[in-house]
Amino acid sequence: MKITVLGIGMMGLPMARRLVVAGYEVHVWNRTPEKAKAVEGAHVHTSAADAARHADLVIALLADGEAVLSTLTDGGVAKAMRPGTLWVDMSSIRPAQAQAHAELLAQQNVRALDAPVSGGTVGAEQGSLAIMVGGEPADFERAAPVLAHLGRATWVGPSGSGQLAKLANQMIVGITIGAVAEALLLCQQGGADMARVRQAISGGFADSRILQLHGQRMIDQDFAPRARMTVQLKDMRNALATAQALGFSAPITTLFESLYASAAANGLADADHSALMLELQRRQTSPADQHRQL
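Please render the chain's structure by itself; use the form predicted on its own.
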């Protein structure tokens, strides 16, 4: 099977490398060609259309829905893919965009799945990503052997459902990061040791991967980007846009969208999303400040 990977970034690079190691003939393209050259053993192309032209399965890992549509249309990928090619969009975009792209590709007799992932760069490197897939069950079965090299894939429903599941994931991640950060800051403000608080509540009902991984980053003040603040903000906004289209009220996500937006505006746009802690910390005032305000 010939596989094309469009988008060799923080996630695309380790995923493409895993497919090369698995023995597939891998073709790659990236807007910045030098990044594509980092996939040893892959065929590097200077245009997305050329990379997709002879593929049996094309994986997209692009910035957003607009970038995906531009690559399909302006980049010539939709017309370059042969009838019967399977398009697997692993970007995080809006469900409505995934559905529109699938309809566009159907006109070219190209099958489509939306298959966003969760697990970050560590999951991409280890092949342990959670992969949420929307589309036709038969297309999922066809893609499953490839996706198995990247993580655990689960079919969740028709076109757009994978993106809905990813929005649910990102809502839970973004909100839980805020809960962990606020709780640890409260403990610190009261004189407790944040590291020991995290240790004390581990294994209880409040335990989670967010507490373990992001909580440790907060304690270490290690905000090097694994998942950028701007990406988390994009996902929260996509969730709200989807909620509005469905007539669904999402007050908690609305609150956290404003917090991530404020963090990005206050110099944390390129930091890890766990740096929301710094935004919450910035909002605190000392007892002296509070007295002066009175």
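Positions refer to the first chain, counted from 1. Rigid core (definition): largest C-alpha set, two forms, superposition within 1.5 Å. Being a predicted model, the structure only gives us computed values, none of them experimental. First, how it differs from the form predicted together with a further copy of the same chain.
Once both forms are fitted on their core, a CA shift of 2 Å or more is seen for residue 249 between the two forms.
Here residue 136 does not count as shifted, since its C-alpha moves by less than 2 Å between the two forms after the core is aligned. When the larger part is held fixed by C-alpha superposition, the smaller rigid part is turned by 12 degrees between the two forms.
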The other form holds:
Protein chains: 2
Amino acid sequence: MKITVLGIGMMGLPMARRLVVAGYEVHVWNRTPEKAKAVEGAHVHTSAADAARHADLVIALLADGEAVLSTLTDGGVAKAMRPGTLWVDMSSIRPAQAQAHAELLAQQNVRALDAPVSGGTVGAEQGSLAIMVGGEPADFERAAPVLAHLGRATWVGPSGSGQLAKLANQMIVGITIGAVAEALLLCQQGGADMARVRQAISGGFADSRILQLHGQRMIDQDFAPRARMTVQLKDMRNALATAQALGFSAPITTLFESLYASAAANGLADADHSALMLELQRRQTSPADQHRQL
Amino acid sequence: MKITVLGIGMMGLPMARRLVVAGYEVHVWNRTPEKAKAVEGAHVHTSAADAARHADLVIALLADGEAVLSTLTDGGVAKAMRPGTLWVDMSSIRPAQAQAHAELLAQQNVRALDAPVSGGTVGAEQGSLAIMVGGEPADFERAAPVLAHLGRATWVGPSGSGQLAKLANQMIVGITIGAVAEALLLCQQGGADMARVRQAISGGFADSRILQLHGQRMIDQDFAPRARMTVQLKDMRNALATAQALGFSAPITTLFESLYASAAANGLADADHSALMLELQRRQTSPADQHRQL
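Return the form predicted together with a further copy of the same chain of this protein as a structure block, the form predicted on its own having already been given.
The complete assembly is shown below, putting the previous chain first.
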């Protein structure tokens, strides 16, 4: 089985490496070709269309929906893929874009899955990514043995559903960060020890990966970016745009889009998303409040 | 060591039983005396003051701050306790109330801790409660061997801090429920399978006790009350009142107070707090939206 990986970045590099180690014939392409050479044992192509031409399964790991569409059309990948090829887009793009790409590819008799991931570069290296897959169940079955080398893949519904699940993931992450930040700040404001509060409530109903990881970052005031504020803001905006397209009212996401936008506009654009705590803190001493205290 | 437990309800009953089994001389009182008799091996009193009179440590497990104050004053407990007695209020009350009670008791040379719990009746029966303790560290050290029979106790700061930590716990729970509900509903609206989405994102950054437990309730549409909507609303209002008293701006809690209030006002008062999902769902077909579709 020949597998092509388009996009050899932070995620694509370790994933392509795992597929080589698993014994597949792997073809790779990257916009800047030097990075593609880092996948030892893979065939490096300077054209995306050439990389995809003889593949049985093509994985895309690109920046956004626009980059995916441009690679498919301007890059010639859609026409280069043989009928029967399986297109597995593991990039995080909007659900509507994933559906449009699937329709475009259906015209070439290319099957399409949207299969975005969660788990970061560590998950990509360890093959422990959460992979959320939308498309036809039969296509999912076909991709499953390959995806098994990359993480835990779950079929979640028809085309676009994988991207919906990824948005849901990002919404929950972003909102839970706000919950932990506002709760810990209130405790601090009242004189309690934030670190001890976090410890006290761990293991109970309030426990979460966010309380453990991002809660610790907040206590350590360690806002070096693992996931950037701007990326969290983009996720919130994609969720809102999707909600609007579906006629879905999302009052919680609406509030959080404004909180993350405000954080990004107030000097935190390149900080970790857990720095939403600093945005909530900043609001405690807004000019209006200071004026009231005078 | 003589321990008195005031309030033998859903939580007080299993907790008092555990203290009897641990070998302490346990005295109990309840407003309706029949319930107190269920603590086998304990001395039952018909007056709270009598129950507290000879104790070394008095635990209160009452409905709210008003009930605690009334038991201390009208019930004569404050004056009945000997100097040096340790008052451990495990009820969930407002931080400011806990501080006021501690000041009141200091006049009688009675030491006070606020030590609310999380973990429900199951945690009370198994001795696995999370116990959040505010007060003097020396008093915490004194109570710790007793609390160890009831759960995992963590000192979180000065008087009132235990109640602050409990509010933080409830805020995080209530907000995370909203995050999971809105995210799963968006997926459903877009055609994805909610149950599979929950499964797909489990184990990743979006994972939490709420996703596991309340997320499952949402998927099963099982809203039988484990924690009632009205209790979650009360928690949100206590958090907001505390924030206002501290001059703390809490935009997220403010939104959620209105969401839980709306849920309670729209027929969900006695449902489980995870039924916030139904409130978010109800808003999808508001008259304004229907009108726009016509």
